[in-house]
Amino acid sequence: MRRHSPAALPRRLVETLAGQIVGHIPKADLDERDPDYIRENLPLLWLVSSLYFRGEVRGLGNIPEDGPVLLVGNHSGGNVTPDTMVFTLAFSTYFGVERPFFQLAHNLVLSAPGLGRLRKFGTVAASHENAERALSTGAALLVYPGGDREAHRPSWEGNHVNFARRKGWVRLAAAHDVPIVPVVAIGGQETALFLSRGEGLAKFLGLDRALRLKVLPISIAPPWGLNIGDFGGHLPLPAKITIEALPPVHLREEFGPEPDVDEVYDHVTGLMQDTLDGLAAERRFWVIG
């Protein structure tokens, strides 16, 4: 009689779920961004970002006023990611909703029930192809190299930039010769108590193969209490979100005609970590800010 490993049944369930999710992932279309929809929803976005999260965004004047630009941010807050919400409001208010602005997100975010409206804000599936298309149209593009690994880091690592040595964004900026604007956020990892990325659990269940997930995070968050996976999202605590955009980094002006990827990576992440340390020093209390 053939014996199955303890993980066989859970993995089959995961693969079945993955098939259902993949079938509901919409085809990425930059034309789905709807300036009129954004304009109509700015008041609601303002209520959540400004009143609930007391969002503060600094340095928007550092972002070039037109043309393509790669905005590179650190990522926090689990699947809810309030830093993206706060920054989207600030960017749309400062530059106007007519300026093309796109954000890359994991497929799970785009396929989640009720989150289809994000596509109207310019959110598209995270892929090299979508990133190239956005920049080639002259848009501003927001990417989070740390992805789900950074967004679900334990709360006690909240003040650390962690891109896990992912450098595709450097190559993307060099290939399109666009400036990099680092965008540093703090507060998102205080919107819940993040306990573990659950990397071992994700590997055991085969989530990396089925859903491109290397983490199955474990947190404590309302309304669920113990929250495993954060697939249904959670009600974030009203932590103060502060974001700072840094001066643009022009690769060929600062690093020569053939920028060294490792050198650029270390330079930009170093700037971001120094800024995050400064923002952390301003905070007095957890959640309160």
Second form
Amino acid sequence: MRRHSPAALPRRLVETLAGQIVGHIPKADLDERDPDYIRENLPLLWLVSSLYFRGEVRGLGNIPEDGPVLLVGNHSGGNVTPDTMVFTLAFSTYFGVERPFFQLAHNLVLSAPGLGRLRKFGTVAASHENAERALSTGAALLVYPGGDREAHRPSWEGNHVNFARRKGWVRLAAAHDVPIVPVVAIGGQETALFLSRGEGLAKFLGLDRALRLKVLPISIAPPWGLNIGDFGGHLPLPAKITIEALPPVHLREEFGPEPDVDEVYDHVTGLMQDTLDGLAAERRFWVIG
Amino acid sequence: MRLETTVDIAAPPEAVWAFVSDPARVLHFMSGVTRWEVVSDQPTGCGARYRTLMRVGSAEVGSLIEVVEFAENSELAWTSLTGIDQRARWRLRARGLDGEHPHTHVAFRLSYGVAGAGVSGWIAERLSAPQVRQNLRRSLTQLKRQVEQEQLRSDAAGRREQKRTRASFSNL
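Can you now output the form predicted together with its partner chain? The one shown was the form predicted on its own.
Time for the whole complex; same chain goes first.
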């Protein structure tokens, strides 16, 4: 009689589910960004950002007035990332909705029910091709190199920038010769009690291969209580979100004609960690800010 | 949302006009305004364009605006081209010129909103109104203080000049 490993059945289930989900992932199309739609939704974003998250965005003047720019942010808040919303509002009101602005997001986010409208805000699936296309068209592009690994870090690591040594963004900026503007956010990891990334569990179930998911996070969040996976999102706690855009880093000017990827990575993440430490020092209470 | 704030300034309309029509001075008295940048070839007058931002709640909200009415010492109005919809107007009216205390009655009107935003737009306009209104009141208070100080300096300089003229005549 043939013996199955204990993980075989859950893995088969995951692969079947993954097949269904992957089939629903929309093809990224930069043309789906709709400035009128964004503009008409600015008041709603403003209400949520101002009243619920007491958002505060500093340093937008550091972002070049026009032309392509790579905005590199630290990612927080699990699958519900309030800092992205607060920053999108601030960017759109500061530079106007007419300035092309795209955000890279995990495939699962774009295929989640009800979140398809994010594409109208300029959110496209995270891929090298989409990033290249966005920068080639002269747009501002927001990337979160830490991705799901950083967004689901435990709450007690909330004030750490963790890009997991992912350096594709450095090569991207160097290839297109665009400035990098580090965008540092705090507060997102206080919108729930994040307990574990569940990396072992994700590996055990084969989520990495099936869905490019390296984590199966475990958190305590309303309205679910114990929340495993965060696939259905959660109601974020009203944590104060503070975001700071730092002065642009011009790779060729600061690191020579052939920038060393590791050197740039260490420099930018160091700057971001220092800023995050400063923002953390300003906070007095969890959630309240 | 339509807001209006008024103030009486102890100075002639020309003195007030020098402030409200000069884009370089706007940031000195407009409260909450973080940007007032000339983006057209002509800095003032009909057709002049400015990029403006005001901090309201969690965002700096603004528009690219164009001056549509520019009647010296009297009316200055603009409307938005992009960004948040807005129309605004400075109205200056001379008062009490025949009496002992000539002054200028200054009114500033601002209408703003986002067309097509629906219920959320309606709510956001009303919830943002107290902060915008407070910014406008502070702006007019600061305008009054700056214009009146400038007027005092100007009057004092005029008196000194008169004294010098009289002294030079008596020395003849």
